[in-house]
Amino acid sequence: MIHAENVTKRYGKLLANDGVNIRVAEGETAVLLGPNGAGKSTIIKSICGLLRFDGLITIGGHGNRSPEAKRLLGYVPEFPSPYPMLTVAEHLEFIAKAYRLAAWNAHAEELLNRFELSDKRNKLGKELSKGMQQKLSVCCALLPEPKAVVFDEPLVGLDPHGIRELKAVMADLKKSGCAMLVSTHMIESVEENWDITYIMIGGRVARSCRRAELEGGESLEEMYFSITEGSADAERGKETL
């Protein structure tokens, strides 16, 4: 459902993303992990056809800047941006508007409810507090029932409540088929729910690695640092030569 395909991406000088790979299936959960700069941002907004890039990137076999991908992809960013004039519930109606939804009232309030923005729906986007803010952002990128998400981040600023039902979801869309790619640091939040992880370093993928491929009961954190850790010493020792 998500492919990228041999994706570089130059800031100038710096090379943020190195021939990037990595697939999504439908009804997987693939983790992107990796140490502060490693090129995460980078390529999840190359993803959701933020950036220009060189490569190959496809939603559903569609080109990921295409009308086609765009119905298919939700995305949920780290930082979320509400537009500060509209009311909560006027984000929903303008999201409905721009997918040409029918019939999405009732989602729309489900996903209110669940998020216990309900009672919020007249507040404007900047009365609303960091964690409101990540959730209503949730709901815009879930009213129009994508089949594909990333999630950038997707934790920080919730509450427990909001932590809960987040993976909920998760977990309700991983049953219906949704193809996820989730980026973040909480890698216990993770754990329990993952089919393959992708871990950057230095703008490339360091290793892929799918849940049975784990050895010894190793866990997805202790791999991860086997392998973060493991190259900070090798660069440390280049140094020293």
Contents of the next structure:
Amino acid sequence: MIHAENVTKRYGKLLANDGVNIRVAEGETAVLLGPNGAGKSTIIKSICGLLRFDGLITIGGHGNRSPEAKRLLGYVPEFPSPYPMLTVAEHLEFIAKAYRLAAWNAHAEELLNRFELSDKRNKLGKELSKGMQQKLSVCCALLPEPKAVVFDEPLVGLDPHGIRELKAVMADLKKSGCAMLVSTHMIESVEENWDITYIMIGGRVARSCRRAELEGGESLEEMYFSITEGSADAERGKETL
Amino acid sequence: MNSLLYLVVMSVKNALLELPRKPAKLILYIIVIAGIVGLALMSTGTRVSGTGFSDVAWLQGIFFILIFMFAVISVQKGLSNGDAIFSMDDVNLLFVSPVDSRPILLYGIVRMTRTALWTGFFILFQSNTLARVYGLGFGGVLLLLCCAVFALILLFVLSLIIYSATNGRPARKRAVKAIFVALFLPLVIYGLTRLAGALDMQGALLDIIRSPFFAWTPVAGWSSAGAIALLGGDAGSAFLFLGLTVLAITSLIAYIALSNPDYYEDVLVAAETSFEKKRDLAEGRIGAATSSSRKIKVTGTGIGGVGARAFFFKHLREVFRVNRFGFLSLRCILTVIGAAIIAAFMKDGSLLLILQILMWLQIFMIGTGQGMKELYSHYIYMIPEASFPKIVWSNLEIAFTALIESVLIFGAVCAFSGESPLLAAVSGAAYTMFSLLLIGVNYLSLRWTGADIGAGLLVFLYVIAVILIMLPGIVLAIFASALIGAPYGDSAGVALLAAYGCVAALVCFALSKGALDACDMPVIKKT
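Give me the form predicted together with its partner chain now, not the form predicted alone.
Next comes the full complex, this chain leading.
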């Protein structure tokens, strides 16, 4: 469903992504891991059509900048940015109108209830706390019932209830066949549901691994540290030499 | 070395060392320095001794209004969050360190002086005008700048004290507002009585400016009277009024330092608010960074339109929520009043002058429209509609705003100046078309640069591009106006300028087709 092939992105002289390949099939949850500055947010923004890049990105077989791809894709950004002068309910109404959704009210109501935003429907975007803004951002991304969703640090700022609900929503999305790409530093939060992981270092995918490929009960967290700290040790070794 | 001195020295040193790696900043500094030197030379060259200059009292009036505006802003800040004297790194590192809070306050005030200097800097750029109109040399302009800086420092400290005294105390806030009004009341009453029934308005205004009510009005009156006395060589009055300003600054600082050494809490909210705004900008939440903290009552709700049209209806909802009069913003009302005053005094030629001023201002104001802000949020890129309709519908609001502003401003100018209604109509059309052209140039720059460019350099290139694009139209307009001559020459020239603006805007929009699919979502880059 989400297919990024040989994606390279430069910011001037800085090579943020260097030939990145990512595939997420229907019903799969892919976890994007890596230290700060590894290029995770860049590949996510490229997939969502927010950055130019060299290479190929398709969503459901459509070029990622096409309206067809956009109709299939939902995006929860790292930093939620609601419109300060729209109410919570108007955010959902705007998304519904802009996406030309039919009979969206019931789904919007369900999302508001799940994320405890029902009583905040007339609150303006600027009046929401960071956590509520994040919940609203998730609701806006999920309202068009996308077939693929990209989450960039989705749990940051959420309260325990929000975290539990988002995890439940992600499990439901997985069951419904939705492809998900989740970038996070909170590895334990995705330990239960991941199918494939891409560990990025220095703008490249240092390792991709399916859950079944883990050996001897190794956890995702252990594998992450073995790769990232191994890479750091190797770098230090080179410097010493 | 003293820790605070070390902090100042290292900050300056690192800022200088950083310059070669920040070419846009370096260019900006070079342009500013070259501009000041150039203006100093030009103002010396254009200085004419003798008569023929405007009465310096008018300069006193303008200076008073300038400081008064800053005073209003400072009092408003004091009643909300206070002025941001310290930054978050000061709060996190200095406030928790074992350094005495009094030297830290002094350090904050030294930093404020730098801010005040930057704020008052534009006075230097008026050197040429001040030399031509008032016969003021560059030294005189520097004296004006110094007086403005003193007044601004006083207002910064005043803002801090107002916040400290009124935070969480509504009764005290009301008292501060009442005191602020009361301080200006004698001048207002005197001014109204003097103006009532006056046949010679200019003479009456001059009498008001020269009156003691004007000079003794705190801060604005003191600094303007002091500055003019200093320029006129009246050492006694200069010492009196500037001395009052300096005395007020030192008294207020001494009051804070002696009575409230634990002032950290009072400056924390302002530092946090300022930090949040900077972070919002850095993270692309331009809407949050520019929205006010004013409480807004939600009445009507809902959004019309489907597809790309939803953007326009969303903007309508946002515009009317910010301001109940919708497109008729406070900025628009103030512009109408200002234009009407210029027209009433200047009469002939005021229409073209106002058109020129507004076109310059519009170059920098166009980015405040909802459509341009939309570019910093991911929704406009991800909504499954073609790029061009999204651009058009998301900018319709600013086109409406420009049209309404045109009708009101040029209607008022026409009424007060007695200039030709035809010239007013075509001036309005030229202003509206110019606004559309600016939006087009913005998208064109987005299309061509891919938004992968520093904000400073982008603004610089944008201004150059606008000048270059408009140049042929301006030349054509001047040529047509000279060719046709009175009484319809000016109208024909401006009409041609409007038509040129319309065509240029359409070309820019056509060339920027697909801009949203061919650029990076812009972020605020500081260099």
